[in-house]
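One chain is shown next in structure tokens, namely the form predicted on its own.
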Amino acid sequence: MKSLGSKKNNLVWLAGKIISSQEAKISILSPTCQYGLNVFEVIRCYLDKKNDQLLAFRLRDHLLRLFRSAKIMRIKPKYTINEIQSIFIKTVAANKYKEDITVRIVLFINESGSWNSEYKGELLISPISRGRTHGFKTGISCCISSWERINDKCLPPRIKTGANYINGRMAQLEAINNKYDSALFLNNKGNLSEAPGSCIFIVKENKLITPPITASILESVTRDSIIKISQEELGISIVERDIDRTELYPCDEVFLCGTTMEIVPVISVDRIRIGNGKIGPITKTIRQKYFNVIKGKINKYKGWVTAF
């Protein structure tokens, strides 16, 4: 598998046409550049070698979330969901990838103006090659961050906007500087929220427990997929509730999930080993079933996969 960005001059959709990524430009004075005013989605596409095609996972659901984010941010898309889906497929096909990729879809502002104006959002679609993330096989170490997760009173976590990711940046840099792989946020109530760019599940007494959507988390498509797959395919009990920090240390398993992250086990928190310090059996089972779903191998979930 090639590393992130292995294709140096990929083709992107920008401002109504497909162009080289090296030609793509926006104004340095735009509200997107100056203030992080945008909304975006990242979609995984998996190579189906047998049928020589790519499989986009839950493309429609990502686009629906994109439009929900745009509505809250008062950004008016120039295209419909159907039009963006068609442009997405056209742009990815133009790149002729023969590997797993991620595709970033961004509604951004490329006109002069203030951060507090309402705008029509220009469209960027940019595919890049993407393999597995760090720790996929061996697991990662996490710490509880000293930074609090943003909440709906200040920067709504359910909006997938570039500006929100500064919160994650601060936590991630702190974690790396302290020799951890990543961080875990607590929310303003002191309960577990999420990690930078990913949601969290813990396993306790064979139940899968995850913070509710009111715990200052992004309403993750991957999280929703794991809940449905675990319940419907594996018969695992799901509990959505507040989780205290100290519940993490003695629990049986912990894993993070997200479009880019996929499913990555957490083997220690605050240098306290989780379980036996290896990927747990329930995490392993869920991950295997998840990959069968995203690769179109389970008929029940084929509606989640867009082949092209």
Ligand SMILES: Cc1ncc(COP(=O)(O)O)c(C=O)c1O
Contents of the next structure:
Amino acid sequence: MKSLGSKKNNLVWLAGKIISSQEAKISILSPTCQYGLNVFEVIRCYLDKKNDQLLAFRLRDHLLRLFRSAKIMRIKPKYTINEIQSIFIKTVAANKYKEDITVRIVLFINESGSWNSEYKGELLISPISRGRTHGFKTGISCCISSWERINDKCLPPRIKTGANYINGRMAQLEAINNKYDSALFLNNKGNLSEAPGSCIFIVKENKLITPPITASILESVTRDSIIKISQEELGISIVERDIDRTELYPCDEVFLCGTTMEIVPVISVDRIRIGNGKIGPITKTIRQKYFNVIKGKINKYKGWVTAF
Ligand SMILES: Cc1ncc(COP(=O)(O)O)c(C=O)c1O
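Moving on from the form predicted on its own, kindly provide the form predicted in complex with the ligand as a structure.
The complete assembly is shown below, putting the previous chain first.
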């Protein structure tokens, strides 16, 4: 399997300093190592070639979600939001990337302890180079997973924590094994929830419909951006409501969205073709606008972009 990132020796922030990723070590006795106890964020930085700088997209909003996740998990970050923001910029800038990247910010427990230990959250910031994901141009095929999405009564999907991705792993591996590109989850009420690493929108009679934040989904930053951009810039009506499985098959367009995935069309579900099996016009228009926003080209949303 191809590993992520072109730089083998990138610089990361770990436990108070910038060091080579090859020297970075965490405790094998930590509950993070054993139980996946962490909270994290993935943030995209786009290269602005003209001004030779990187543009981090909605950095503050990602950090706010990191702190919300930490609060629910009762991990107390060692740093304030402002401190993490400046460490983020310092660490990413030290790498002198000249390409689009994603950056992982992880709060984790580095002491030896158990799953219920309440130590302070140590900070890891780790950038990796990242281009477009699979299916960006041509779209992807999805199945409805036989695995149910975790829910707020057991493992809250609202928390961005490593352990939640075991649920995603089961669905994704099953999908790949059955020759699909990815999976869509139904939640414990039988409604559409999200994909293993992204949120979902469908288009029906020119309306954009997406499951509500109570449908066992991560409160996605990209989802929020798409809702705002579509409403405010494109005049598209948005409906946040439960979606039945059988609404998917005859709808006009389906797309997934997330920081890493950006906006990727879904061209079939359970081998049933969606629309004409190509990226739909509304998905295309939203994607164009989204890319103008992330590149800081639309004044109204410049506050979402941190240049450095
Ligand atoms: C399970 C899940 N849902 C949705 C998303 C999209 O969230 P965001 O747009 O904040 O990256 C992600 C990606 O981080 C995810 O892992």
